[in-house]
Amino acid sequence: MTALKKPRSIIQPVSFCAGCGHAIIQRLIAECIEELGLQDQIIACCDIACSEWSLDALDYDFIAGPHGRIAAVATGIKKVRPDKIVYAHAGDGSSYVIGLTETCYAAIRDVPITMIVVNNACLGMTGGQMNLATTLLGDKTSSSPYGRSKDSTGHPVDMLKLIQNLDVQFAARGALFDPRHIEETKRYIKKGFENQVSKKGFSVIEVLSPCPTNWNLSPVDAMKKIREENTKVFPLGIYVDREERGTGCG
């Protein structure tokens, strides 16, 4: 039996709302660092968002962009100091919306930058308003609070299926609703720092997560709700390999 210890790149716990996925994400992040001995080449980007509690929690170089332009700014990083790992952790306001078009231009160009987007379909620290891009049909949010109505504000859009249509790397959707997908989505965050490693192209890791405040919901409610409603929205599991020459859910 291993015993799993924290991380040694987690150097002080921060003030996450209970139940937020933010902090699982930021652990699946710092042990795959240290599983492939990288903490001396990271240099990490973060949204001011829910993100920007990672500048106090882990022990890298850390850059906060300005909010949405996150993956340009991971962009800059990378084309001068091409060196070295350079990560993303933003939300799916920042990446899908507000930054629709940096993370587009990201993909677009194939970057070599390991992007991870948390869905958990809204405005998470502006106060959960709708997110266009992820927030469900009939989701009540701080700006639908009658619910999310197609009429008004059309579908929710899934990302990975118009990013799987332009040449990149890797593109992959994992959640958390239970330790198997966490293991999955960790292998997904691995194979994205794997890629940077081996000096390959963009490669973004999208992951369902619970906002179990925003959501008005609890902890193990906001899960639920991730395995039953939003995987059926944002169905998990591999987009694009381009080692294997395959798209999994397209």
Second form
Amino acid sequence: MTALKKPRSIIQPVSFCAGCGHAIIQRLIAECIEELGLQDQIIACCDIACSEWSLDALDYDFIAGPHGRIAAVATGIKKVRPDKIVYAHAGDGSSYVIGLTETCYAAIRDVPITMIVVNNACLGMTGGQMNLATTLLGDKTSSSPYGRSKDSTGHPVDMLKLIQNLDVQFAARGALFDPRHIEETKRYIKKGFENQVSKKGFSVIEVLSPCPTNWNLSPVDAMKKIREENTKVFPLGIYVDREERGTGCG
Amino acid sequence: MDDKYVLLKGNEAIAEAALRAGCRFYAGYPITPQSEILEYMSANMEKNGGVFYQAENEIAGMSMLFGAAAAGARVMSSSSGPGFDLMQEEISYLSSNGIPAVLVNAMRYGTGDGEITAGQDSYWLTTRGGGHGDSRQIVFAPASVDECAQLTYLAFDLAEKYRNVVIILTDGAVSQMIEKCRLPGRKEHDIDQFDWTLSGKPLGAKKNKLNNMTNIIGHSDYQKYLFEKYAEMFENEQRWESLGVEDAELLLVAYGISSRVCKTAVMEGRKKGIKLGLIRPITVWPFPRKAFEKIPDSVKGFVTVEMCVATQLGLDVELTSKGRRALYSYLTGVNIPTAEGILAFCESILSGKQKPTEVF
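Right, the form predicted alone is done, so what does the form predicted in complex with the partner chain look like?
Now the complete complex, all chains and molecules, led by this one.
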């Protein structure tokens, strides 16, 4: 049995809340990068908000973009340094709400970057307010204190179904609620990096991720909620893999 | 610099000079009266080995620019009116990280949609703007197509020298006019020239973390760094042209298209015995205070000539003259001023029929 080793890219601890999925995702990103031998050619992009905690934790050149603009920032970097591996790690508020335009047009342009979107069903950094794209109907947040109502706020949207129509290289959704799904998520993230190595197009991996602090749940109950509720609105699996010409659950 | 003259539009001269300065990334969104810059880049950027993007909006275009400049490229974007409003967010981010970029604001007139024709009423936005937080941008105000080319070329060097945003502030007239122009020589920019860029370095090498610079060097050092940088830019980068100041009775102050008309007014006035002079700021930030250090006793007042509703340039003149002379503003709004109008206004000042202008 091999000993579990911390990726060398992680050089200091970070301040994610207890039970936060971002830390698992950050580790998966670093593991994928090192398993593919890409650790010496990374330019990393994060959004302001929770993903920004990775900026100091990882030993990569790093930029924090204006909120929501990370796909556009990463586009600019990749076009200037096409031989480097450029990834974006951002939240669902950034990627799907305030920056939906930037995300969609990076996808439409098929920019060869790897985008990891953390779907934690709220706006985490600012205190867990409703996320227009991902908060489930009925869920209470600090800005939907009576539960999200479709009448006034619309409904959560499976954005991978939208991106599916934009002719991208790869789009998949994973989750973190048990080791099997963490491994599956890791395979998706790795695929996203492999696509960039082989000069293919835009890859997006969305990850259903717990936010126990803002959900007012224990870490275990937060994972349970994802498994039992969030996956019903946001089905897991591969939506697009241009290589396979196949679609999964989308 | 090429010796021969070519005939170009102001917008084309800006775009060509940028390419010759080694600009290899342009992203922007069309808006009149600057769209020829974007179109010129669409036709010529890839030929020069660069990247052109027509962005989905100005915010996205500026965000691409932010990334491209952080990766080490010389970058440019351009806009006008409401489009320039949308660029403010990223000007603030560029400032926050000390990332150089050259931007163009070709002013159109009015609030809201306004007009697509020339205006000078985004002076405050451009010289005092820069989004949230406390930043200063070097702002050039070319008054000819030739100057569009020369100042754009210089702008890239200054942007890198100070790690700062530099803005070319034109108007619908200067951007659209066609006249002779000399083009600067071609140079290439090395994206690895500076050590602050994102270059994708190996593990263990010192990395660049482009975040708020405050997070990297602390608030106290950041404040000192910025203050000293802005003070240095203010001291060293003032540029202006003076005409007939020595014996002037009234000193016109104008930039861009209005300053061209003012030159005619100075000549025509002197034929009629009205002694006018002109100070033409070439940088509007830093405002050329040095040009106002030795104002002869003959000068009875300053007259700003601007395409505004209420004076904007007048604020800088007041700050500079510290009330030592009366301020008058000849404001033509949507219309380009005429030499006859300027002369009539000056005559009425000299005959005591004009009250000094209040800046508010």
